[in-house]
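Just the one chain here, laid out as structure tokens, in the form predicted on its own.
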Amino acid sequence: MATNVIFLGAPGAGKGTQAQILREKYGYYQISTGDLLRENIKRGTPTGKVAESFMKRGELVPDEVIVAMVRDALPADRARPVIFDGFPRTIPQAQALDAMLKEQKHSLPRVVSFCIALREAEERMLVRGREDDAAETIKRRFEVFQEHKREIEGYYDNPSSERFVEIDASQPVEVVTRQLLRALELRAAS
């Protein structure tokens, strides 16, 4: 049976691409904090307005705002595995997610960290051409992620946990996918 999974990685690491593969081939439900933020900003929700002010400066949105968005986005079908894409990014977010999942009788997710260098992440993001992907903003988002990376990975990568795995995200998509499927113990779809 497929398990819930957390995708950690800097912007441009390919988390969205791998999430799409798991959605299409294995029926995963994806909760992308980036998509949630863009959706709330587009709709002009109060939460979206608060988030937008932080995002324009290239800063992380406060934990309580992100946690509320994720809680609202959890699927009604509790049997369907979920990809948490870009969430959690801080220890309080990780603790809030663990508490949410335990409260709803879900197993704790596997954690996959997609590792990539700034230069490669920048190249990928500039090619995709989204409005929030200006070079200066990309660099700031990458730096902010790196500042929090060690802390959040330390929360999951500890001697008492076997939930954590690192993948070199600079490799071709199909290589990353094979490593991801092995980490999640999923069989490759034919």
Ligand code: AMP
Second form
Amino acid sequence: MATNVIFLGAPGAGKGTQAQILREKYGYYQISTGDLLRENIKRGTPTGKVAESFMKRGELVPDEVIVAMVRDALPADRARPVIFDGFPRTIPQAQALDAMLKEQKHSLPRVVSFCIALREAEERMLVRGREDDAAETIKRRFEVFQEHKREIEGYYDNPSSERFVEIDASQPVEVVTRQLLRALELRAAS
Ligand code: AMP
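In place of the form predicted on its own, the structure of the form predicted together with adenosine monophosphate (AMP) is requested.
Full assembly next; the chain just shown is listed first.
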């Protein structure tokens, strides 16, 4: 059975691109909290209303909002492997995820950290130009990422854990994919 996986990494590190490949070629189900939040804002839901002001400022949306949203998004089919993209970003979110997966008998995820120089990721973001990619917001999102990076990586990267892998995300897309597949013990699809 394929392994659940958490994608950690700065905005612009290429998590979305790799998630799309796992989805299309390997049947992964993707839970991207950023995408879910943007959908909620578009639909004008209560979650969207709470999230909007935080996102505009590049700040993290409160943990309880995020955790409830992820809980609702978990697929009922436990055989379907899940990519958690952009989640968890804080220790309380990581603890909530562990509890949720245990409770629903999902397997514990591998953790892949996409490493990239912040300047390079920032350049990618500026080229991409999404709505919440305004220059000021981007700057703040990077600061917030830096503020939380160590605590969240520290949560997963410890001697008793074999589930943490770092990948150099500045490499070409297909090289990153190859290393990701290896980390997930998947064979390359044609
Ligand atoms: P992303 O598309 O993952 O970069 O997320 C865009 C924005 O959504 C972030 O800047 C946060 O405001 C919010 N967001 C996404 N995921 C989370 C999360 N796990 N915890 C808190 N806020 C989040």
